[in-house]
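Given as structure tokens, the chain that follows is alone and in the form predicted on its own.
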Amino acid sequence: MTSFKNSFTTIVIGLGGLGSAAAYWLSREQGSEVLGIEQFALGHERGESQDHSRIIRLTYHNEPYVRFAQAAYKTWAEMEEDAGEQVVVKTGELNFWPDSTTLREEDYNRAMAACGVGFERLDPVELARRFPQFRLPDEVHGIYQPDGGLVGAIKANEAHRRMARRNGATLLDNMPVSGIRQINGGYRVTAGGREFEAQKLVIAAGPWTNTLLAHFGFRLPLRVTHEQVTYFNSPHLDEFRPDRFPVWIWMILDNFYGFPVYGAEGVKVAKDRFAPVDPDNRSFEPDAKNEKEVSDFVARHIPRGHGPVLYTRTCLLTHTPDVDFVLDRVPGHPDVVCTVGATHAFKFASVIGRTLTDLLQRGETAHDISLFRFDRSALQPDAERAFEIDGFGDFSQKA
């Protein structure tokens, strides 16, 4: 393929975690008829998915999510086989449940049991015996699920893009979209000073979703926030390798969560921050208050994982009012699909890419995506008030 090709079957707009996955799965069927365009440099750190690790887990609060997570594991395995590279590392997952929480543990346990997912309840004594890295108050118990772990986010993004190109797809970066309009039953996309035509479009633009949907007369009730993760240079890193230390989540609103050592020589821990920002005019400087809260938590509850801050990395997250994904056709445009990760999608990235492909290629998917439709009540025009009235929903989904 030459760089002068301007007409394609499908254009994917946005090549972060979800868009890169869509480009890959589409390229398996459409080959050189796939174009992916990214407004910044490939692998940039201005968005949501460019870090060493993201949690993957089966612990969700309802059956559709658990079943979609089970499909995610299968899809990652197929992608890994194709890539000849491991991106999913199973470490086990611990959910810590304190006495005081706004979340409902029984919903999680019931959904996992209904889907045949095994898990264990660990009392404080058993927690201390099996995971001595933690120092927990007696009122905290744990739910352990052995299939939990991490996805190597940077590795997965690069693998999806590498294989898309191998399959013939064209991927172009530094190509901001300035126009989308319908022509001759298809679409003309103006990006980076060039014009491209396609029969079908994928919108996977994260914080910039509404900028693109405006070309179709839509606006979703989304909020973009600044978040961050901190890596600690512990003197005891060997105790926190993936074969010795699980991913974990403290199950409260504004939850803490963390990872074993992977990708960087530090223990990675974060706390939800929820500071609304303009994605085009935001600071990349870490929030000192959030960093201190995380450091204090680690010193108190994971003391041998504490140490000098190796670095703190900032990112963006895009929220929906109900914390559920967007994964659907744009109303009135059956050949345009859109996805929004709603703060917790990276673990599903490859299966989301595959599902978008199914919707465009076959008009349907085998997965239950009824929670993710455009027409649900949480995405109606007045739903944005929910951010002020009800807060941000169940953010235990985020990690």
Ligand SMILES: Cc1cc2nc3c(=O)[nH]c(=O)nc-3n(C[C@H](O)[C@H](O)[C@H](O)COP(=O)(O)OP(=O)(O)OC[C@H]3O[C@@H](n4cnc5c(N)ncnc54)[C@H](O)[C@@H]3O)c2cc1C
The other form holds:
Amino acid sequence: MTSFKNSFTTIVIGLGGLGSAAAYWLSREQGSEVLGIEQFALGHERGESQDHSRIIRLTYHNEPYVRFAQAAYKTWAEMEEDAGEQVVVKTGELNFWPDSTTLREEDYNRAMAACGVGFERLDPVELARRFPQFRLPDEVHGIYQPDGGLVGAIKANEAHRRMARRNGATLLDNMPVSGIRQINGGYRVTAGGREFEAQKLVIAAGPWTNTLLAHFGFRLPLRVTHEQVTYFNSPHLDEFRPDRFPVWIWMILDNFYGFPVYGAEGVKVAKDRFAPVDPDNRSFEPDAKNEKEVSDFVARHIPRGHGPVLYTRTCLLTHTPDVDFVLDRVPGHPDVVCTVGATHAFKFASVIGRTLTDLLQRGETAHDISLFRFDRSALQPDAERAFEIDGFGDFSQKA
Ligand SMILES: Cc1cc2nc3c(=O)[nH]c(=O)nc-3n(C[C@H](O)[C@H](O)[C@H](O)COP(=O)(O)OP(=O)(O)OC[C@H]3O[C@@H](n4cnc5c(N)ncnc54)[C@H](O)[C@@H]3O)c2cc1C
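Same protein, different form: I have the form predicted on its own, so give me the form predicted together with this ligand.
Every chain and every other molecule in the complex is listed next, the one we just looked at coming first.
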């Protein structure tokens, strides 16, 4: 009879973008003492981390995020060297600032300057000369940051999991975790009818975070929404390759943002929807209204990128009331860490995985993660009201 190992130093619950990164960084130190458990098939399309690309950028509105993003680039580079594979593609990043925006451009520019991040302001004439793919109204200027680009999301997730296994970790899929109990010296985890024990836990469950936290008596004020991205089959795809076309963001709330051709033969553009949904009872059908808004935007502002819709892909997004991550120990459980991506974490996946490892292995991290504390006021139980009062808050960080 085959006997399975059922006792580990650390169990990672959830193997999306953040959990896969955590499993990898933990496996560098704990090897076969790491178990990762995923409720669906590895690489499934029901969560937040699927699709070919996510924007990576240094253009953030305060110094802690800019510095954390700088650390993310370094961590991705270390991971790429280990994987022998490129997952970060620097295309340059263009942020479009319409006069009518309610976001504070000066905060972004000040934070980047304070962190030594170079950027250029492009007036409409210079924008048109450098990036002729865009047709923009005169009231829009651009901020160009050359380090911006994309992370190959599918590639990165697969690489993290492949290397975790290479380092000896066990990764199990189609095994929903249904129970967590504190036992002497650790935790007993029930998943897919089996029981496992571990001294330490990582909770990286994205839209399902509160189902897992319920085992510890906690509930965070999170909201899950149904989002989508659309690929256009432009007849001029060569003008939209990563060496000619940057990632870009229209800097308003519920923004449009887009990518060069990468992973699929199409120009990828999206607009936030913020449509609340139950992650276990949702449609995978694209929203036709959002698809049309995106198509109209591309036809008007990126005309040679427009073409028939190749496909529209839906996914989930988990929001905190203040749009800041959760990256901390669960109160009262120093050996249990939890992370929530708060709509914009893929670019940080590698450094988040490494920081979770630091917290569990060494009890500290060199990074300033004070904004991401579990006990901050924005995560107190009554903060859930913020979603109703303020709509979806300031989503300037999205993408
Ligand atoms: C359309 C869209 C565009 C985005 N654009 C960007 C961008 O440009 N740049 C950027 O940085 N970020 C972006 N983001 C955000 C980013 O993708 C997410 O913050 C990130 O992927 C979150 O990863 P995660 O691992 O927390 O969640 P997920 O990928 O959802 O992973 C959580 C995993 O936990 C598993 N799980 C849950 N419960 C259990 C259980 N009980 N047992 C076992 N497994 C369980 C789930 O099945 C899932 O696989 C975007 C997101 C969306 C949806």
